[in-house]
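There is one chain below, alone, in structure tokens, taken in the form predicted on its own.
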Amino acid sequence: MTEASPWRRLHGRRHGKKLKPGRRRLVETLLPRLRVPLDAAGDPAALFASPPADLWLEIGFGGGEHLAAQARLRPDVGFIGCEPFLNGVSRLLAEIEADSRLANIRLFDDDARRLLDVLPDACLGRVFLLFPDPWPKARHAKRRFINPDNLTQLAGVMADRAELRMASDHMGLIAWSLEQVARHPDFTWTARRPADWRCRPADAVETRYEAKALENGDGCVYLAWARNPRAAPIDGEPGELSA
């Protein structure tokens, strides 16, 4: 998509409460330190002080609470959070500047489809999409993540048999999504038995929109996709894909 193009607004509001003075020393110091700019995104391994044995993205982190326990369990890992609200990411980036085991971590503050957009093929091992706005009304279901443009570009840039994992509490989001993922030829649903989406995968951490919909005794959806494998290239032949 280029600059030209129109764009559809997928998030809610920028900013919200004034932030406090020390959080916005923190997005105006070490924000620019960690954010990955679209013209290095071409090599996002060249991001992180050593290159990571895989890379993950995050979608819509809210607070970072998720992001940042994922890269506490995975060190070897380089996490990419992408997250609008400037108040969730100066949260996140209060937590980074205290806890030294959050180096693994870089930040895109806008739009996660520009960052789609640059990164390279095939380069994410995992994509979470966690609780993100369901746009409940139906004039605005178009504005949901999950859509066939979306997919098609994530798609690309999964690797083969890379995981998209999206948890929610809202029905209709979840079955709109199913039915968007189904009719993608790059997705596989991998659940096997209800469990699979009723329990939280076991390496996952509870997020604070999920926290609050359970104490509202709201269920909550938890549901996992595979990148289905690329066909294997003509008479060994790169670029040239089969039928």
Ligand SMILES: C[S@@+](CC[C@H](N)C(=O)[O-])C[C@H]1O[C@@H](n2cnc3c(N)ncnc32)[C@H](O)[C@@H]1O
Given for the second form:
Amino acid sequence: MTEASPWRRLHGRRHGKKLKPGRRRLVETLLPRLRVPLDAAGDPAALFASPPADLWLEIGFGGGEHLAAQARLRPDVGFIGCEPFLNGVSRLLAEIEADSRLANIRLFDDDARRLLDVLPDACLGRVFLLFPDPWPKARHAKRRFINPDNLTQLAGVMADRAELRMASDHMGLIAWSLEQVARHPDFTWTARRPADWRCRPADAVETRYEAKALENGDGCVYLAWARNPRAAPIDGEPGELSA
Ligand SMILES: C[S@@+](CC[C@H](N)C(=O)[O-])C[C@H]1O[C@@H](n2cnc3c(N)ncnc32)[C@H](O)[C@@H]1O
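Swap state to the form predicted together with the ligand from the form predicted on its own:
Shown next: the complete complex, the earlier chain at its head.
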């Protein structure tokens, strides 16, 4: 994001309580080794020690509990986590340092939209957006991550049939997201029965925000959309090799 794009200002905190010295050390030493540099994001597979079988992205990972659990479950997948809130990033760094199985995580400690701008087309097999900020006031609804511009960016970087997973306890946001995505040509809601949106996917763990919502007795909804396959090029169209 540059001065030239003020409408894409990041709304939300980058810093919370002062970091303890151990966490500060991780931010200074481990984060630079795991950070995805924007100028290297054009070849994301090269960020990992060996080429991953697939690339999955989590936007707004908070403290990183879900991202770490997914990374342990799928050591063959390369994970990129985006989170501008430094305290959350430092929590995940501590988990990564303590667990050698988390070598398949790379981090982007800034606005995910900046990364979406530079990732190559169709490179992501799955995207998680779990308990995104609900921005409940009508005048702030534009700030919600699920919006037409961001959906178009996601559609560009997601592979055919890649999954976009979202969850929230804010029913206004759920209704809004269903509506926004239904209007977008590149995604299809994959739910077949109520359990598909009422229950957390079997391979997912509870996030911190989800735990808070459930403790308060609030229901959570789990949504998943598939990126529609791109249309096959018609003979003679640009991009089609002629014999
Ligand atoms: C409500 S919290 C949820 C955190 C976590 N997913 C959970 O469920 O516990 C939303 C998170 O999204 C992050 N966030 C907001 N806008 C973002 C953006 N444009 N790019 C990346 N992260 C963002 C915030 O910093 C915050 O940590």
